[in-house]
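Just the one chain here, the form predicted alone, laid out as C-alpha coordinates.
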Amino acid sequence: MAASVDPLVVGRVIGDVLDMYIPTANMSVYFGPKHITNGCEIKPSAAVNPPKVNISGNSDELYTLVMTDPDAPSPSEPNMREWVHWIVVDIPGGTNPSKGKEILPYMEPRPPVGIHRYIFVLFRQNSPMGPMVQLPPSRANFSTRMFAGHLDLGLPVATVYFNAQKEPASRRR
(Lines of atoms letter the chains of each structure in order from A and count residues from 1; the text may use other names and numbers.)
(Lines give C-alpha, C1' and ligand atoms only; values in the text may rest on other atoms or scores of the structure.)
Protein backbone atom coordinates (compact mmCIF):
# COMPACT_ATOMS: atom_id res chain seq x y z
CA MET A 1 0.00 0.00 0.00
CA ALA A 2 1.43 3.38 -0.99
CA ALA A 3 1.76 6.16 1.55
CA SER A 4 -0.76 8.94 2.08
CA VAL A 5 -0.13 12.43 0.69
CA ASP A 6 -1.49 14.07 3.87
CA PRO A 7 1.96 14.92 5.34
CA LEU A 8 2.84 16.45 1.97
CA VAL A 9 -0.17 18.75 2.23
CA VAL A 10 0.65 19.74 5.82
CA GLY A 11 4.30 20.36 4.84
CA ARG A 12 3.16 22.46 1.83
CA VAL A 13 5.01 20.14 -0.57
CA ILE A 14 1.65 19.78 -2.32
CA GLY A 15 1.14 23.33 -3.49
CA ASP A 16 4.68 24.71 -3.38
CA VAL A 17 6.25 21.98 -5.52
CA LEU A 18 3.68 19.39 -6.60
CA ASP A 19 0.02 19.13 -7.47
CA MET A 20 -2.24 16.72 -5.62
CA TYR A 21 -1.70 13.12 -6.69
CA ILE A 22 -2.38 9.56 -5.55
CA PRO A 23 0.78 7.59 -4.64
CA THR A 24 1.04 4.39 -6.68
CA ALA A 25 4.61 3.26 -5.89
CA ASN A 26 6.79 2.88 -2.83
CA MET A 27 10.13 4.57 -2.37
CA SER A 28 12.29 4.31 0.74
CA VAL A 29 15.12 6.75 1.39
CA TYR A 30 17.91 6.27 3.94
CA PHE A 31 20.82 8.44 5.01
CA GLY A 32 22.99 5.84 6.73
CA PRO A 33 20.69 3.95 9.12
CA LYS A 34 18.15 6.81 9.26
CA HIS A 35 14.94 6.07 7.34
CA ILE A 36 13.45 9.28 5.93
CA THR A 37 9.83 9.88 6.84
CA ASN A 38 7.89 12.96 5.77
CA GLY A 39 8.88 15.97 7.83
CA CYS A 40 11.67 14.30 9.80
CA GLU A 41 14.81 16.31 10.58
CA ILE A 42 18.20 15.35 9.12
CA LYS A 43 21.44 17.14 9.93
CA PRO A 44 23.20 18.34 6.76
CA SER A 45 26.36 16.59 7.98
CA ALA A 46 24.44 13.27 7.82
CA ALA A 47 23.44 13.93 4.18
CA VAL A 48 26.82 14.70 2.61
CA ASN A 49 26.70 11.54 0.50
CA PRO A 50 23.77 10.48 -1.68
CA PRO A 51 21.11 8.55 0.21
CA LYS A 52 20.25 4.92 -0.35
CA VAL A 53 16.98 4.92 -2.29
CA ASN A 54 14.94 1.79 -2.94
CA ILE A 55 12.17 1.88 -5.51
CA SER A 56 9.35 -0.66 -5.78
CA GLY A 57 8.15 -2.03 -9.09
CA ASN A 58 9.22 -4.36 -11.86
CA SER A 59 12.47 -4.16 -13.81
CA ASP A 60 10.53 -3.43 -17.02
CA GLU A 61 9.26 -0.16 -15.48
CA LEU A 62 11.52 2.92 -15.56
CA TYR A 63 11.53 5.80 -13.09
CA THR A 64 12.87 9.33 -12.75
CA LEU A 65 14.01 10.68 -9.37
CA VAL A 66 14.28 14.42 -8.67
CA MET A 67 15.49 15.99 -5.39
CA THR A 68 14.84 19.70 -4.79
CA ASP A 69 14.86 22.37 -2.09
CA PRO A 70 11.88 24.75 -2.49
CA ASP A 71 13.14 26.99 0.33
CA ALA A 72 16.31 28.39 -1.26
CA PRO A 73 17.92 30.59 -0.18
CA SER A 74 15.57 31.09 2.79
CA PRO A 75 12.06 29.85 3.62
CA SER A 76 10.83 33.43 4.11
CA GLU A 77 12.22 34.58 0.73
CA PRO A 78 12.51 31.51 -1.54
CA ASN A 79 13.47 33.51 -4.63
CA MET A 80 15.59 30.60 -5.96
CA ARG A 81 12.73 28.06 -5.60
CA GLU A 82 13.39 25.26 -6.41
CA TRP A 83 17.10 24.49 -6.01
CA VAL A 84 17.64 21.13 -7.72
CA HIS A 85 19.95 18.75 -5.87
CA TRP A 86 19.77 15.55 -7.92
CA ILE A 87 18.24 14.13 -11.12
CA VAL A 88 18.42 10.47 -12.12
CA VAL A 89 16.43 8.95 -15.02
CA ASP A 90 15.91 5.45 -16.43
CA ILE A 91 15.95 3.75 -12.99
CA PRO A 92 14.56 0.21 -13.34
CA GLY A 93 11.77 -0.65 -10.90
CA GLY A 94 12.81 -2.78 -7.96
CA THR A 95 16.29 -1.20 -7.94
CA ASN A 96 17.91 2.09 -6.94
CA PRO A 97 19.33 5.25 -8.60
CA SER A 98 22.78 3.67 -9.10
CA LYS A 99 21.13 1.54 -11.83
CA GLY A 100 19.81 4.64 -13.65
CA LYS A 101 21.40 7.47 -15.60
CA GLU A 102 22.49 10.42 -13.44
CA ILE A 103 21.67 13.68 -15.25
CA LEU A 104 22.65 16.00 -12.41
CA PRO A 105 25.05 14.77 -9.68
CA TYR A 106 23.88 14.73 -6.06
CA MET A 107 24.54 17.91 -4.10
CA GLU A 108 24.26 17.72 -0.33
CA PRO A 109 21.93 20.02 1.63
CA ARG A 110 23.51 23.34 2.64
CA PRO A 111 20.69 25.43 4.14
CA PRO A 112 22.10 28.93 4.80
CA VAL A 113 19.24 30.11 7.03
CA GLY A 114 15.98 28.69 8.39
CA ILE A 115 14.48 25.23 8.07
CA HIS A 116 14.54 23.92 4.51
CA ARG A 117 12.49 21.09 2.99
CA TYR A 118 14.37 18.61 0.80
CA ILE A 119 12.00 16.69 -1.43
CA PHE A 120 12.50 13.41 -3.30
CA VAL A 121 9.96 13.03 -6.11
CA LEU A 122 9.57 9.82 -8.10
CA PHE A 123 7.91 9.65 -11.52
CA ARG A 124 7.11 6.57 -13.62
CA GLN A 125 8.41 7.03 -17.16
CA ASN A 126 6.45 6.10 -20.29
CA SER A 127 9.65 5.10 -22.13
CA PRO A 128 13.45 5.34 -21.75
CA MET A 129 14.70 8.93 -21.50
CA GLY A 130 18.35 8.48 -22.44
CA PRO A 131 19.71 11.56 -24.24
CA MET A 132 16.33 13.38 -24.27
CA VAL A 133 16.98 14.83 -20.82
CA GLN A 134 18.96 18.05 -20.86
CA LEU A 135 21.08 19.25 -17.97
CA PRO A 136 19.26 22.18 -16.32
CA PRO A 137 20.97 25.53 -17.13
CA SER A 138 21.22 26.21 -13.37
CA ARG A 139 20.42 24.48 -10.10
CA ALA A 140 18.47 27.61 -9.08
CA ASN A 141 14.87 28.28 -10.12
CA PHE A 142 14.24 24.70 -11.24
CA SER A 143 10.58 23.64 -11.49
CA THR A 144 9.68 20.02 -10.82
CA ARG A 145 6.27 20.63 -12.45
CA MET A 146 7.81 22.08 -15.63
CA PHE A 147 10.46 19.34 -15.76
CA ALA A 148 7.78 16.64 -15.50
CA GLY A 149 5.63 18.43 -18.09
CA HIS A 150 8.51 18.82 -20.54
CA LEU A 151 9.31 15.09 -20.34
CA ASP A 152 5.64 14.01 -20.28
CA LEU A 153 6.11 12.28 -16.91
CA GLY A 154 2.66 13.10 -15.56
CA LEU A 155 2.02 13.20 -11.82
CA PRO A 156 4.46 11.72 -9.29
CA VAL A 157 4.05 8.15 -8.09
CA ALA A 158 5.86 8.66 -4.75
CA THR A 159 7.32 11.52 -2.72
CA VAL A 160 9.13 11.86 0.58
CA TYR A 161 10.72 14.91 2.18
CA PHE A 162 12.87 15.84 5.15
CA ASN A 163 13.74 19.07 6.91
CA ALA A 164 17.24 20.39 7.56
CA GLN A 165 18.78 23.53 8.97
CA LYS A 166 22.27 24.92 9.25
CA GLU A 167 24.30 23.27 11.97
CA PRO A 168 26.40 25.30 14.39
CA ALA A 169 30.05 24.93 13.38
CA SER A 170 30.99 23.46 16.75
CA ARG A 171 28.43 20.63 16.45
CA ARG A 172 29.38 19.34 13.00
CA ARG A 173 30.75 15.80 12.92
The other form holds:
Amino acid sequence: MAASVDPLVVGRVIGDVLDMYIPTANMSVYFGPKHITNGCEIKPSAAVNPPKVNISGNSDELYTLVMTDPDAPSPSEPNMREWVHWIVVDIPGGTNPSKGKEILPYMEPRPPVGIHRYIFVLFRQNSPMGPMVQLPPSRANFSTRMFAGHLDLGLPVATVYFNAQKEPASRRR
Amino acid sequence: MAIPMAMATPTDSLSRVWNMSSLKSSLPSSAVTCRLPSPSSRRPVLVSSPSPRLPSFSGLSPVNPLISTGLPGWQSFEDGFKIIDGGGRVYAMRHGRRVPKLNRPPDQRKALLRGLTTQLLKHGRIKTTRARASAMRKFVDKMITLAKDGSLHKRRQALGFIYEKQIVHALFAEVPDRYGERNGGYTRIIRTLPRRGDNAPMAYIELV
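Mind giving me the form predicted in complex with its partner chain, seeing as the form predicted alone was just shown?
So here's everything in the complex, that chain up top.
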Protein backbone atom coordinates (compact mmCIF):
# COMPACT_ATOMS: atom_id res chain seq x y z
CA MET A 1 0.00 0.00 0.00
CA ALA A 2 1.93 3.01 -1.31
CA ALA A 3 1.47 6.13 0.73
CA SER A 4 1.69 8.19 -2.42
CA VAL A 5 0.56 7.33 -5.90
CA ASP A 6 3.13 9.45 -7.70
CA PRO A 7 5.14 6.93 -9.75
CA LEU A 8 8.36 8.76 -8.97
CA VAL A 9 7.80 8.28 -5.25
CA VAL A 10 6.68 4.68 -5.63
CA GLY A 11 9.75 3.89 -7.70
CA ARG A 12 11.89 5.71 -5.09
CA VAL A 13 13.36 8.07 -7.69
CA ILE A 14 12.40 10.85 -5.31
CA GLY A 15 14.42 9.77 -2.33
CA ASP A 16 17.36 8.03 -3.93
CA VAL A 17 18.27 10.65 -6.50
CA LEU A 18 16.02 13.68 -6.18
CA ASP A 19 14.10 15.60 -3.59
CA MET A 20 10.41 16.29 -3.74
CA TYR A 21 9.68 18.92 -6.34
CA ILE A 22 6.79 20.40 -8.28
CA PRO A 23 6.94 19.65 -12.01
CA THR A 24 6.79 22.88 -13.96
CA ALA A 25 7.88 21.79 -17.42
CA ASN A 26 7.00 18.97 -19.77
CA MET A 27 9.53 16.62 -21.24
CA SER A 28 8.81 13.76 -23.61
CA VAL A 29 11.50 11.21 -24.32
CA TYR A 30 11.43 8.81 -27.25
CA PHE A 31 13.73 5.89 -27.91
CA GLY A 32 12.87 5.31 -31.56
CA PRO A 33 9.12 4.78 -31.71
CA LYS A 34 8.78 4.03 -28.00
CA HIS A 35 7.63 6.81 -25.69
CA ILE A 36 9.05 6.65 -22.18
CA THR A 37 6.58 6.51 -19.31
CA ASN A 38 7.64 6.21 -15.69
CA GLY A 39 8.76 2.67 -15.00
CA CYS A 40 8.43 1.25 -18.50
CA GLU A 41 10.79 -1.47 -19.63
CA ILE A 42 13.33 -0.68 -22.35
CA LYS A 43 15.86 -3.04 -23.85
CA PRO A 44 19.45 -1.80 -23.80
CA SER A 45 19.73 -2.62 -27.50
CA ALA A 46 16.97 -0.08 -28.19
CA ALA A 47 18.80 2.59 -26.16
CA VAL A 48 22.13 2.52 -27.95
CA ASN A 49 21.63 5.95 -29.49
CA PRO A 50 20.64 9.02 -27.50
CA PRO A 51 16.88 9.49 -27.31
CA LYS A 52 14.82 12.25 -28.85
CA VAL A 53 13.86 14.61 -26.06
CA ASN A 54 11.30 17.36 -26.57
CA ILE A 55 11.34 20.07 -23.92
CA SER A 56 8.54 22.56 -23.46
CA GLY A 57 9.15 26.18 -22.59
CA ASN A 58 10.24 29.47 -24.13
CA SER A 59 13.30 29.67 -26.30
CA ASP A 60 14.91 32.28 -24.06
CA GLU A 61 15.09 29.84 -21.15
CA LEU A 62 17.97 27.40 -20.90
CA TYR A 63 17.70 23.87 -19.54
CA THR A 64 20.07 21.20 -18.32
CA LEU A 65 19.45 17.48 -18.84
CA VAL A 66 21.13 14.76 -16.79
CA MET A 67 20.70 11.01 -17.24
CA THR A 68 21.83 8.82 -14.33
CA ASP A 69 21.55 5.27 -13.07
CA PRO A 70 21.21 5.00 -9.28
CA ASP A 71 21.44 1.21 -9.26
CA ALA A 72 25.02 0.75 -10.44
CA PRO A 73 26.38 -1.91 -10.43
CA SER A 74 23.47 -3.84 -8.88
CA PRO A 75 20.24 -2.70 -7.19
CA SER A 76 21.04 -4.78 -4.12
CA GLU A 77 24.54 -3.30 -3.80
CA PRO A 78 24.61 0.16 -5.37
CA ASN A 79 28.24 0.91 -4.56
CA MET A 80 28.69 3.21 -7.52
CA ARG A 81 25.46 5.14 -7.03
CA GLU A 82 24.92 7.02 -9.23
CA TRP A 83 26.43 6.29 -12.64
CA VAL A 84 25.97 9.29 -14.89
CA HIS A 85 25.27 8.57 -18.56
CA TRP A 86 24.67 11.97 -20.18
CA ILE A 87 24.92 15.65 -19.31
CA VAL A 88 23.75 18.38 -21.68
CA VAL A 89 23.57 22.04 -20.67
CA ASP A 90 22.32 25.25 -22.30
CA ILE A 91 19.39 23.65 -24.11
CA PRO A 92 17.02 26.37 -25.31
CA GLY A 93 13.40 25.76 -24.28
CA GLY A 94 11.13 24.14 -26.83
CA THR A 95 13.96 22.26 -28.56
CA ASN A 96 15.98 19.10 -28.01
CA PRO A 97 19.42 18.39 -26.55
CA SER A 98 21.18 18.54 -29.90
CA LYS A 99 20.90 22.32 -29.62
CA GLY A 100 22.68 22.34 -26.26
CA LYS A 101 26.23 21.78 -25.14
CA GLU A 102 27.02 18.13 -24.41
CA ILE A 103 29.31 18.12 -21.39
CA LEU A 104 29.39 14.35 -21.03
CA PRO A 105 28.78 12.22 -24.12
CA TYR A 106 25.90 9.77 -24.12
CA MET A 107 26.67 6.28 -22.88
CA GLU A 108 24.15 3.51 -23.46
CA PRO A 109 22.64 1.61 -20.52
CA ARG A 110 24.59 -1.55 -19.73
CA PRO A 111 23.13 -3.08 -16.58
CA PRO A 112 25.36 -5.98 -15.49
CA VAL A 113 23.13 -7.40 -12.75
CA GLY A 114 19.48 -6.90 -11.94
CA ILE A 115 16.96 -4.37 -13.16
CA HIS A 116 18.28 -0.79 -13.14
CA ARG A 117 16.40 2.48 -13.19
CA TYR A 118 17.59 5.13 -15.66
CA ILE A 119 16.43 8.61 -14.79
CA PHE A 120 16.23 11.71 -17.00
CA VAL A 121 16.27 14.87 -14.89
CA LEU A 122 15.61 18.32 -16.35
CA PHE A 123 16.67 21.51 -14.58
CA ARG A 124 15.97 25.11 -15.52
CA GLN A 125 19.08 27.28 -15.63
CA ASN A 126 19.20 30.79 -14.26
CA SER A 127 22.04 31.84 -16.51
CA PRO A 128 24.03 30.41 -19.42
CA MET A 129 26.64 27.98 -18.19
CA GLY A 130 29.29 28.16 -20.86
CA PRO A 131 32.75 27.24 -19.66
CA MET A 132 31.78 27.13 -15.98
CA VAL A 133 30.81 23.48 -16.05
CA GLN A 134 33.65 21.06 -15.56
CA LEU A 135 33.56 17.43 -16.48
CA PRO A 136 32.95 15.10 -13.54
CA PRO A 137 36.16 13.16 -12.71
CA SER A 138 34.48 9.82 -13.36
CA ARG A 139 31.03 8.58 -14.25
CA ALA A 140 30.70 6.59 -11.02
CA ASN A 141 29.65 8.00 -7.65
CA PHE A 142 27.93 10.97 -9.23
CA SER A 143 25.47 12.93 -7.17
CA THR A 144 22.70 14.77 -8.97
CA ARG A 145 21.90 16.78 -5.88
CA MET A 146 25.48 18.02 -5.54
CA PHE A 147 25.72 18.71 -9.26
CA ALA A 148 22.61 20.87 -9.05
CA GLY A 149 23.98 22.55 -5.95
CA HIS A 150 27.31 23.38 -7.60
CA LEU A 151 25.67 24.97 -10.60
CA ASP A 152 22.88 26.57 -8.60
CA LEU A 153 20.18 24.79 -10.57
CA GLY A 154 17.74 24.31 -7.71
CA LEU A 155 15.02 21.71 -7.85
CA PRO A 156 14.30 19.85 -11.07
CA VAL A 157 11.41 20.84 -13.32
CA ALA A 158 10.72 17.49 -15.00
CA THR A 159 11.72 13.87 -14.50
CA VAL A 160 11.05 10.58 -16.20
CA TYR A 161 12.60 7.17 -15.64
CA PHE A 162 12.62 3.72 -17.23
CA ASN A 163 13.83 0.25 -16.28
CA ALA A 164 16.32 -1.88 -18.16
CA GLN A 165 17.94 -5.23 -17.57
CA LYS A 166 20.62 -7.19 -19.29
CA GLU A 167 19.35 -9.00 -22.32
CA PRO A 168 20.12 -12.69 -22.65
CA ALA A 169 23.25 -13.07 -24.70
CA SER A 170 22.18 -15.87 -26.99
CA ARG A 171 18.87 -16.05 -28.74
CA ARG A 172 16.67 -18.75 -27.31
CA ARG A 173 15.84 -21.46 -29.83
CA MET B 1 -28.20 -17.17 -38.10
CA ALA B 2 -26.74 -16.77 -41.55
CA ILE B 3 -27.25 -13.41 -43.06
CA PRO B 4 -27.66 -13.70 -46.80
CA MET B 5 -24.74 -11.63 -47.95
CA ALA B 6 -25.75 -11.62 -51.57
CA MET B 7 -28.65 -9.37 -50.86
CA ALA B 8 -26.52 -6.73 -49.20
CA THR B 9 -24.15 -6.15 -52.08
CA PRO B 10 -24.69 -2.90 -53.99
CA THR B 11 -27.11 -3.36 -56.77
CA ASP B 12 -25.27 -0.98 -59.02
CA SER B 13 -21.70 -1.99 -59.67
CA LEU B 14 -20.71 1.59 -60.40
CA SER B 15 -22.26 3.22 -57.36
CA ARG B 16 -20.58 2.80 -54.03
CA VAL B 17 -23.63 3.70 -52.02
CA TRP B 18 -25.30 0.82 -50.22
CA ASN B 19 -28.92 0.27 -50.87
CA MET B 20 -30.61 0.91 -47.52
CA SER B 21 -33.60 -1.27 -48.16
CA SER B 22 -31.55 -4.28 -49.12
CA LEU B 23 -29.46 -3.85 -45.98
CA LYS B 24 -32.52 -3.59 -43.77
CA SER B 25 -34.04 -6.67 -45.24
CA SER B 26 -30.90 -8.68 -44.69
CA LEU B 27 -30.68 -7.75 -41.00
CA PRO B 28 -32.56 -9.87 -38.45
CA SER B 29 -36.12 -8.73 -38.03
CA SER B 30 -35.90 -8.12 -34.31
CA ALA B 31 -33.13 -5.52 -34.61
CA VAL B 32 -33.55 -2.11 -33.01
CA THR B 33 -35.27 0.37 -35.24
CA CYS B 34 -35.14 3.96 -34.14
CA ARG B 35 -37.01 6.81 -35.57
CA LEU B 36 -34.82 9.88 -35.62
CA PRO B 37 -36.45 12.82 -33.88
CA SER B 38 -37.61 15.43 -36.33
CA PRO B 39 -35.95 18.78 -35.79
CA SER B 40 -39.20 20.57 -35.04
CA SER B 41 -40.73 18.23 -32.50
CA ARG B 42 -39.26 17.69 -29.08
CA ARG B 43 -41.24 14.68 -27.99
CA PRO B 44 -39.23 11.70 -26.63
CA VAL B 45 -38.45 9.01 -29.19
CA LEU B 46 -40.16 5.67 -28.89
CA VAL B 47 -37.85 2.75 -29.39
CA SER B 48 -39.28 -0.56 -30.48
CA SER B 49 -38.57 -3.76 -28.61
CA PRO B 50 -34.87 -4.47 -28.21
CA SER B 51 -33.04 -7.61 -29.27
CA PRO B 52 -33.91 -10.82 -27.43
CA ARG B 53 -32.49 -10.90 -23.91
CA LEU B 54 -29.47 -13.06 -23.19
CA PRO B 55 -30.06 -15.78 -20.62
CA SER B 56 -28.90 -14.46 -17.24
CA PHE B 57 -25.67 -15.88 -15.87
CA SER B 58 -26.34 -17.84 -12.71
CA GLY B 59 -23.12 -19.79 -12.29
CA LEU B 60 -21.98 -18.13 -9.09
CA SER B 61 -25.25 -17.69 -7.27
CA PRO B 62 -26.60 -20.53 -5.17
CA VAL B 63 -29.31 -22.51 -6.81
CA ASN B 64 -32.59 -21.55 -5.25
CA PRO B 65 -34.04 -24.60 -3.52
CA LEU B 66 -37.53 -23.34 -4.14
CA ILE B 67 -37.04 -23.24 -7.90
CA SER B 68 -34.82 -26.27 -8.43
CA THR B 69 -36.50 -29.37 -9.66
CA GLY B 70 -35.63 -32.44 -7.69
CA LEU B 71 -31.99 -31.78 -6.69
CA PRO B 72 -31.17 -34.31 -4.01
CA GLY B 73 -29.29 -33.72 -0.77
CA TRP B 74 -30.54 -30.31 0.31
CA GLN B 75 -29.58 -30.49 3.95
CA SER B 76 -28.54 -26.91 4.62
CA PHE B 77 -27.93 -23.57 3.00
CA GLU B 78 -24.23 -24.28 2.41
CA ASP B 79 -25.04 -27.11 0.04
CA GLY B 80 -26.04 -24.57 -2.52
CA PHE B 81 -22.50 -23.23 -2.71
CA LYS B 82 -20.86 -26.45 -3.78
CA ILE B 83 -19.39 -25.44 -7.08
CA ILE B 84 -16.53 -27.95 -6.88
CA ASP B 85 -17.65 -31.25 -5.46
CA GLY B 86 -14.52 -32.86 -4.06
CA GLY B 87 -15.65 -33.26 -0.52
CA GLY B 88 -14.06 -30.00 0.70
CA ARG B 89 -16.05 -26.98 1.65
CA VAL B 90 -15.68 -24.09 -0.73
CA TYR B 91 -16.77 -20.65 0.35
CA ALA B 92 -17.00 -17.46 -1.62
CA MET B 93 -14.83 -15.61 0.94
CA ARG B 94 -11.17 -15.97 2.00
CA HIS B 95 -11.72 -16.20 5.77
CA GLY B 96 -8.77 -17.73 7.59
CA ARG B 97 -6.62 -18.67 4.59
CA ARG B 98 -3.06 -17.75 5.44
CA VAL B 99 -0.90 -19.76 3.08
CA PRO B 100 -0.70 -18.77 -0.59
CA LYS B 101 -0.76 -22.00 -2.53
CA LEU B 102 0.54 -20.60 -5.85
CA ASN B 103 -1.15 -23.43 -7.77
CA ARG B 104 1.58 -25.87 -6.86
CA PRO B 105 2.05 -28.90 -4.61
CA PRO B 106 3.90 -28.15 -1.37
CA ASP B 107 7.36 -29.35 -2.40
CA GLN B 108 7.30 -27.41 -5.64
CA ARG B 109 5.93 -24.35 -3.85
CA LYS B 110 8.80 -24.40 -1.38
CA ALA B 111 11.32 -24.79 -4.19
CA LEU B 112 9.77 -21.90 -6.11
CA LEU B 113 9.93 -19.59 -3.12
CA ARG B 114 13.51 -20.60 -2.33
CA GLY B 115 14.52 -19.88 -5.90
CA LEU B 116 12.75 -16.55 -5.98
CA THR B 117 14.31 -15.33 -2.73
CA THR B 118 17.73 -16.47 -3.91
CA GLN B 119 17.33 -14.48 -7.11
CA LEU B 120 16.03 -11.41 -5.31
CA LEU B 121 18.95 -11.41 -2.89
CA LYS B 122 21.31 -11.86 -5.80
CA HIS B 123 19.92 -9.25 -8.19
CA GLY B 124 18.27 -6.78 -5.87
CA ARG B 125 15.21 -6.27 -8.03
CA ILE B 126 13.26 -8.85 -9.98
CA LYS B 127 10.07 -8.85 -12.00
CA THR B 128 7.54 -11.57 -11.34
CA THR B 129 3.82 -12.07 -10.93
CA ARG B 130 2.00 -10.22 -8.16
CA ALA B 131 0.94 -13.36 -6.33
CA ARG B 132 4.50 -14.67 -6.23
CA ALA B 133 5.90 -11.32 -5.18
CA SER B 134 3.53 -10.98 -2.26
CA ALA B 135 4.11 -14.61 -1.26
CA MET B 136 7.87 -14.10 -1.31
CA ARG B 137 7.95 -11.19 1.13
CA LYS B 138 7.73 -13.38 4.18
CA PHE B 139 10.71 -15.48 3.20
CA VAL B 140 12.91 -12.58 2.16
CA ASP B 141 12.24 -10.86 5.45
CA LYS B 142 13.01 -14.08 7.26
CA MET B 143 16.37 -14.39 5.54
CA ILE B 144 17.30 -10.82 6.34
CA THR B 145 16.30 -11.33 9.95
CA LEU B 146 18.55 -14.37 10.13
CA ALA B 147 21.39 -12.31 8.72
CA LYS B 148 20.77 -9.57 11.24
CA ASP B 149 21.27 -12.05 14.05
CA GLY B 150 24.52 -13.26 12.54
CA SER B 151 25.29 -16.29 14.68
CA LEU B 152 26.61 -19.55 13.26
CA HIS B 153 23.34 -21.38 13.82
CA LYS B 154 21.43 -18.73 11.90
CA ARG B 155 24.00 -18.81 9.13
CA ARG B 156 23.53 -22.54 8.76
CA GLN B 157 19.77 -22.11 8.72
CA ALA B 158 20.12 -19.57 5.92
CA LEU B 159 22.44 -21.90 4.03
CA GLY B 160 19.73 -24.52 4.16
CA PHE B 161 17.24 -22.23 2.48
CA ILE B 162 19.18 -20.21 -0.09
CA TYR B 163 20.54 -22.11 -3.03
CA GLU B 164 23.87 -20.31 -3.46
CA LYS B 165 26.24 -20.02 -0.54
CA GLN B 166 28.09 -16.92 -1.77
CA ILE B 167 24.84 -15.04 -1.49
CA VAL B 168 24.42 -16.13 2.11
CA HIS B 169 27.93 -15.00 3.01
CA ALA B 170 27.48 -11.69 1.21
CA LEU B 171 24.14 -11.22 2.93
CA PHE B 172 25.56 -11.83 6.39
CA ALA B 173 28.37 -9.41 5.64
CA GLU B 174 26.32 -6.43 4.52
CA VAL B 175 22.91 -6.67 6.21
CA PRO B 176 23.93 -5.15 9.58
CA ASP B 177 25.11 -1.97 7.82
CA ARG B 178 22.24 -1.75 5.42
CA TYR B 179 19.27 -2.76 7.54
CA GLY B 180 20.59 -2.11 11.04
CA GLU B 181 18.00 0.49 11.94
CA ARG B 182 15.10 -0.78 9.88
CA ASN B 183 12.61 -2.99 11.70
CA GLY B 184 10.98 -5.23 9.17
CA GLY B 185 9.62 -4.37 5.76
CA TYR B 186 12.79 -5.00 3.82
CA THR B 187 11.08 -5.32 0.47
CA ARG B 188 8.99 -3.12 -1.73
CA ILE B 189 6.52 -4.23 -4.39
CA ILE B 190 5.72 -2.00 -7.35
CA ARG B 191 2.89 -3.15 -9.56
CA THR B 192 3.45 -2.91 -13.28
CA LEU B 193 1.91 -3.73 -16.62
CA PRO B 194 0.54 -7.21 -17.24
CA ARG B 195 2.53 -9.82 -19.12
CA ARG B 196 1.78 -10.04 -22.80
CA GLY B 197 1.51 -13.82 -23.17
CA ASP B 198 -1.16 -14.52 -20.57
CA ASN B 199 -2.11 -11.09 -19.18
CA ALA B 200 -0.77 -12.08 -15.76
CA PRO B 201 -0.50 -9.09 -13.41
CA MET B 202 3.20 -8.41 -12.87
CA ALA B 203 5.14 -6.60 -10.18
CA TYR B 204 8.67 -5.57 -9.41
CA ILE B 205 9.88 -6.65 -6.01
CA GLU B 206 13.01 -5.02 -4.70
CA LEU B 207 15.04 -4.82 -1.55
CA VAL B 208 14.43 -1.55 0.18
